[in-house]
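As structure tokens, one chain now follows by itself in the form predicted alone.
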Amino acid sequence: MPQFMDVHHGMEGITADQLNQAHQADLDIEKDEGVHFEKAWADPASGTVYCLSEAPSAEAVQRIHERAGHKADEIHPVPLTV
């Protein structure tokens, strides 16, 4: 399955906790669109948060994001990994 990178701006001051609960909030729902999502990151600072998922496509990532209440900014396709 395809996996895709995508980015959230606007994040300042995010916790671990707020993280977790953002992350989580996708996990619920993520069967419905075929959608699994492994890993996310954020930068407080920058407010900049990364989420790692394999989805059969980006529009499929960007509803569940939308459902779980924070749109991405950005979804880039990851065709290679080492």
Second form
Protein chains: 2
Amino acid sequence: MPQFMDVHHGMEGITADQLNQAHQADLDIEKDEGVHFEKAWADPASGTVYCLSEAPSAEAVQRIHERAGHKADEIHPVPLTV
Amino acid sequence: MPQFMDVHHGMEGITADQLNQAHQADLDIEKDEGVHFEKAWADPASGTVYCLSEAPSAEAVQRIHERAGHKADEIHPVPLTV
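Switch over from the form predicted alone to the form predicted together with another copy of the chain, please.
Below: every chain and molecule of the assembly, starting with the one above.
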């Protein structure tokens, strides 16, 4: 299944609890779109959050993020990894 | 050790071989700065590459990337992960 890296801006000051809650909100509904959110990393200083997922499409990733209340600003397919 | 996510733009058309070679160039010298590059993901269509590392500082990450020939455009500490 294709992998995607999506990016959220404007998350300045995000806490560990908030990141955990946001990720859990994705996990709770991800199966509806055949998505799996594998990992997320947050930089509270710049307000940037990166999410790595496996999904059938970028649109499927976005639908889950939107329903969970945090639409992504960018979603990139990442077919190459090392 | 702190983790960092760095981002390279302008890498349109990057191939799997080029990504592997760039990553290996980092690995070959990373110990000089106490850095470890854990993983990289590339989107050849938008020309974006994400690198995840453990390092003593963002400056240490950049010094390795510069010496390896591919300066990062952004380097974010990512103290929160899930």
